[in-house]
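So this first bit is one chain, no partners, the form predicted alone, shown in structure tokens.
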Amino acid sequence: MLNKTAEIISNLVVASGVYKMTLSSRELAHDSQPGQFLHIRVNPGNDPLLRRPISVHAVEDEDKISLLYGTIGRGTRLLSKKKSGEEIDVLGPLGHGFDLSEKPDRAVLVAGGMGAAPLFFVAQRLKGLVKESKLLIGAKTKEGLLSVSDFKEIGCDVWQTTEDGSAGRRGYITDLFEQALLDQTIGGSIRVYACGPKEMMARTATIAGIYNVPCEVSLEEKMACGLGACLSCVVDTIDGLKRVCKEGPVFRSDEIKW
């Protein structure tokens, strides 16, 4: 874990209310693992008091790391005003990420809305290590389908859904999940990596359980310290309460009490 300042290379709008910030930091690029997050102080001093947890979206090269975030509150709105050349105070990488030690033949990534943020880093790391990576991505409208071209560029087979039918199939991404598993049940092992709204991940977990497919989910809870001390981000699991910032944000889907 590092506590340091990192220079902002760019901080660009990529969709309505969504920004991609790229930082210059050889240490963060080297140490970060898919599913981990950075705890960012968005302003000097104590206003706002708390840091903001932002998932690592990508490692661009040996000294560049990217974050994808939505402006959903005052902290992230302040973060969106940061300019190239400025420095920000960063604590991280933090948390328990995705387990990529057992490489499947086929990977299925299930992303709902901003859930694409940590999953692109997973796809980056799996490139060349699996026979196929399939991205199932869903949003309310086509404007909410994030990083689709980036996933395609690194070789992912992309399936899309939108609730209003403006892109891909009309409906929810979990409607396609079972079909994706059926398409891949012949020939090799499968692992599922998911991030998105809680209801989406709960349904994904249920389907993965029916087909006995290993599944990991990245959870989002409000955090304060980000270090496991304040217990503000606990979730209920089959083994009792666990901290999203410390034991998570990535958990096995079958250990969460949905």
Given for the second form:
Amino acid sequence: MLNKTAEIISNLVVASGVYKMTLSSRELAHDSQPGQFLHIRVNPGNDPLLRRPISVHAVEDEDKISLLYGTIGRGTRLLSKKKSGEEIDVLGPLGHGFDLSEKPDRAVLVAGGMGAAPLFFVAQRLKGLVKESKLLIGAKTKEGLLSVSDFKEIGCDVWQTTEDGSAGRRGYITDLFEQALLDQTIGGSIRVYACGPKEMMARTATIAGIYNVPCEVSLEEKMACGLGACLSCVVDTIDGLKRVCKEGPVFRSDEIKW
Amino acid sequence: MARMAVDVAGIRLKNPVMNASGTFNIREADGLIDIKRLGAYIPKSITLHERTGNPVPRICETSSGMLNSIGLENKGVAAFIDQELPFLARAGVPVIVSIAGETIDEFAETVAKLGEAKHAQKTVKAVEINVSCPNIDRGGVQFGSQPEMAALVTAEIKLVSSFPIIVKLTPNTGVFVEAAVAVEEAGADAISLINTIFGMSIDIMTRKPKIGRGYGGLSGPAVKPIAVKMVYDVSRAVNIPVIGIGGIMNAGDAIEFLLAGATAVQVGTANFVDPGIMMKIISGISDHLEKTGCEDVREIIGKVEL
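Can you swap the form predicted alone for the form predicted together with the partner chain?
Up next: the whole complex, starting with the chain shown before.
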């Protein structure tokens, strides 16, 4: 069944306005693929009414998964108040994730802000299967660079930018992307996996296109059902409108009409 | 076990519960519900030609409700006949097809095309005429909010339709009772209401509406008391069955609509929250009848005591 209850093991603040929630569920740990999301009912009853879609951050072990989320509105703020031992109603895993069937020699992960959340799961799955995983991570400030030590711990080569220059190079993460593609310390095929603000992903898509490198992006859109019924979360693609919740959230970057 | 069957627009439904158009897709419902248990299934509204719908964001949450402005995105009647109807023919559930349009001709032509389709006569039990969509520029609320116009659309469709006709009315008018009476006189076989209520929500930091189109239609538990009153008023003014819609989240809400005068109900927004909810509502109505000593669901229809 897609609809299940999962026990909260922990729900801890990891940065200002960012929380990591660990859920106990053998089924979710087994079934979830990088890029997929859970549709979470924050409270029973009518307030908040709709579920909140949150991507899977990591599979911790065979019966635990974690979510990394920002408190961006009322729903996620209420979610951040949940205590360990409480149960939450979860629909998922939902959506189409990253295509990891083909392993490149070099994986380039491009993360902007909260975009680091689903990319950690990608790095986890690619560990040991690629010659190199490079994480390009950008945020407004140093505190917004999420999970950097976790990425390093699983062997990622981490390049950082911040808009205020408080860590890494000052600027946008896309400023480093071209350089990362050209870095031939380790040769071979490249694939790009990106998640972040729309402008960042559009820029990443353009550069990946110029260098003719396969690139996938994980999109975000306001959604209601999460199941492909309501047609709220559409995105314009070269094949017409597609649903972020169903055909996405991960798309090939050259498919999207940016 | 109490008897749950009801008759709406000449169709015998095994129970009074169906989905509201555009809120549930049985193609995506595998394992979430037992489709065969539904009273009827209503796919998302179709139009004569493909429509791409409105810009995103198409939804936003409000207090105990939501605004939507999807804009009738659909692939058009021909694609529906080719791609959806064969699947629906095998689904084992009575199908009511929701039809929308911008002109009377468009409505009529869509219904006529559907009538000519191979699987249609045995699969489609009725059409629901959506003259109440708040999210298109012409043919939605603009038709349904004027009794004469709603009657004219109904009469023109009646001429070409081989199916019973349910007219879905809008709450966005002071003359909804008049509209109901007018469509009954024009030949409607049943009435469904309410479609969503015009609404707007503004982001105070960006000063922009939270919906791409600027405004949308409000649904969910926030609208339920308005809907119950409208169903009450309309069911007392017409002699054809009324299908109650508006913020039904559980069996108790559905029973309220039945007591107010609805012969059947449609569940909308609740499907987004709990895709299994319609099954629970069917069981819940049955349990309530048993608990209150009713042998037949029809015993409670319109039985609100004033």
